[in-house]
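Here you get one chain, nothing else, as structure tokens; it is the form predicted on its own.
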Amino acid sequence: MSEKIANSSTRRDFLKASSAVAASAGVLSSLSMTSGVFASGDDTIRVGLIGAGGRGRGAAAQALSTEGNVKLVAIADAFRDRLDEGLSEITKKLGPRADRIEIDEDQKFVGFDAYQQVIDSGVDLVILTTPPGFRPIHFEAAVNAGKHVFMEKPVATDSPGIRKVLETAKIAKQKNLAVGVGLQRHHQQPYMEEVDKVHNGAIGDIIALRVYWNGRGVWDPRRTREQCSSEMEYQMRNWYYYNWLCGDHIVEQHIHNLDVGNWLMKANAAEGKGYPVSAAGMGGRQVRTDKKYGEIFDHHAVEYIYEDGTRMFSQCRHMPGCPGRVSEHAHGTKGTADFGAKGRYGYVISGKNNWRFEEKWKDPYQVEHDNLFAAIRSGTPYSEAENGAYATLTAIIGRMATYSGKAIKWEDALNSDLSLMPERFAWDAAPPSLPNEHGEYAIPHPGLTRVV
């Protein structure tokens, strides 16, 4: 939106005329995209945070660090202690910009329905950073209410969730709502430049891809069962270790590298084409075997096949004491492209067209918010939901392959009706996976586990 409109003497007439047109068309929810006038009646973008954990705190601080008037006016989390901790950390992160937080006590919402309360609180944009299993539900509710969205990856944990996100993305476009997804490599300068060079023939035709997220793992379970009032609370507190909430680390974390592989292969998110046609692989629990680690694997190795026969070889591992690697590599007929800022990997093309990225670049976590908010203010169409959905599905078919021990076809995975979600959401409700009398969960068994 041009500030001239917001501040001019004709602003009142502009608002009146715009509202009349929007009301007659039944699209009041899209007014902000075309006029730059938001819920507050001026050019202030009012933000609501849904999910006050680590990534939510970072995303909120980045949203509040964008150009223009922006305020954080509502916050939600399943747990009050996490909400309070999150709000305190966001305030610290912002420093002198902490005056951009304007949250009264009655704008703090807790529980399973807290997301809807934030959506209904008069915000323009919602940040969705709860555990990924809730993403399709929250995304649908936000778009139905006419809100712009930033949502973290992954955007679902199962196939029905993927389809819901794709259906909701269509509605978001119809309403002219901007949607950003936290696959920040698409906003990271060395990735953007090097992928562009690959697409323009720097390494010739791609023969094979290799992608990795091998590390020591993430946080240990935060609460014991004795510290929680129910099995639902226990799993929610320790969400990373349960598939309905997390999707396993191949989905929650390795999605970044798989997404780069698809990007290199020129996958078309708008048309849903160019993604792997199948996947096969192996995985298991070799190191992280204690029952406190729920039901997920600690390693996955997957071979993806694209329609032209190109293979993408994928590894992700959570094992302390083993060499780490977070990188992507494309092998072509004229050379190799390597991506990865740590260790011996940089942003390098080797072969007939040698190249290396050596400039400084801006924090891509910030840039993705800068780009989203700029699009909202200018009214520029902006949709990363489809790519987020297909990148997530790429990771999900990898999990399906390692859990089942079978080759999984893309179409079978996309159309699967196998849901991981609970029948209802309440503290006394039963999660999909329940422990036995010893507190142990059923672990996927290759050759036996059904995944589609």
Ligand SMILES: NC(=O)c1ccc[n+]([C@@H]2O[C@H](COP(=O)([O-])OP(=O)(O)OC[C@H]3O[C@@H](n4cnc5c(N)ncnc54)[C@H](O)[C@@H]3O)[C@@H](O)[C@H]2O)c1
Contents of the next structure:
Amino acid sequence: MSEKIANSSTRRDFLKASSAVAASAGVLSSLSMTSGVFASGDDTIRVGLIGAGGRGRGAAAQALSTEGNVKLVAIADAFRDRLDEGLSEITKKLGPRADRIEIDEDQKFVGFDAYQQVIDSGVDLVILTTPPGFRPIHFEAAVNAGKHVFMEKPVATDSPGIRKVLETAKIAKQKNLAVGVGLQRHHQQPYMEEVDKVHNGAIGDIIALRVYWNGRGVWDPRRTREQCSSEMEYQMRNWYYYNWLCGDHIVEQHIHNLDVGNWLMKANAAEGKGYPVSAAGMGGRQVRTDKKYGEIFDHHAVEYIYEDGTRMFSQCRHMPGCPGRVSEHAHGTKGTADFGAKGRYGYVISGKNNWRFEEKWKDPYQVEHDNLFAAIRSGTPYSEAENGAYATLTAIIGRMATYSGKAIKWEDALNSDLSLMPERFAWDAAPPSLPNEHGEYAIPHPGLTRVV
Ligand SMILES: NC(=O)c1ccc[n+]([C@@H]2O[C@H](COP(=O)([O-])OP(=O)(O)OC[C@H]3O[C@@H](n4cnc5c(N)ncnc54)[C@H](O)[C@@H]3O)[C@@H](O)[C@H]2O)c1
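Could the form predicted together with the named molecule be shown next, to go alongside the form predicted on its own?
All chains and molecules follow, beginning with the one already shown.
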């Protein structure tokens, strides 16, 4: 059977099961999207990639593996070496389909303005896979220019960024532009079916949720200070360890699990309702303490409260040598729903209505692109931007809680004017956190650090 979404029952299932996300698209009153004719004057969707790293390479290959004519015609990265590596890896990934890449030298763009050059280069859709700090700026520019968007999670690192994404999402809808966000669990069959069962009462009323991203951590800093021409280059190369770029790992990775918690609680992205009302917790930096690890924590434990009093208990940890765990669990009045990798937790409901997902599922990274491109071709409204923004904000209020040591209200976080971003983007510009004379950064200090 084809892996593609052309299968109408698969598409129906997707639309039904991911209703919390898709509902945000439903507010469109008119459907004037010109379907079937794109920038090239035919049915070819011309794609531009912005951020040619690990995920950008995967997302580009997935976009080029959707049905119908698709071409990758422009590529951007902050660094030329990353761009070249990225392009050759995408070519390798595509194998016989590499003829879908048509990038001449003048369609390769490097530096801080490269995103705008891709947007202006005659594309229909852009893939935004830079570090998340840039996402609001790139998303706004793409939508202003009338481009469809696939953007990775998280969609911001601070509150002003979240508000920009929400405002831009409105404009995207007015322009009938489709927006996909890389929270791929919404396109992963076992999640879709099990969340649907929970929504239909399989575990009764939800009493509490537990969500985890406990692991070893990610890549070690890629360049030393000596290998970089400036502090800006040093932070950009090693972006995971700087909050303006990354948001800390609670935002970068744990967002996936927090998003599932919100989904289980039937959060409504179109109305911005049903997300946690507050968060409190603790965290710190206990193992990954070397100055080369910048300013982020290595663990966070947060208790979220929803409007009806339901708690979501969340943990995320980057510590080698400790048990790993990436999973979500809902406890209800009639049973429990577990979500996690096969062989660990599996996709299982136990209690009054036992159930287990036993089938194979399609790669959700491919399905999310199949769904987005199918929507663009058919002119179906499609907006995952709002849920992406609120899922990101859920993670941000967790970080605000662990950094400050205080309970953080959703509304205060949403309305905060505290920006993490630099005033200027240039290789000689100063990033917002600067090291002392020993190369050490100020680490957030609960009780003292201001977050809203
Ligand atoms: N959905 C998922 O499961 C998943 C998995 C992996 C990564 N991601 C997301 O994808 C994003 C990228 O992660 P990654 O692992 O690919 O990181 P990466 O470091 O491998 O790639 C990021 C690339 O962006 C480039 N870049 C940085 N700033 C730029 C700018 N202003 N303009 C153009 N290019 C710029 C970097 O040089 C780098 O090549 C992150 O938001 C991450 O959370 C999502």
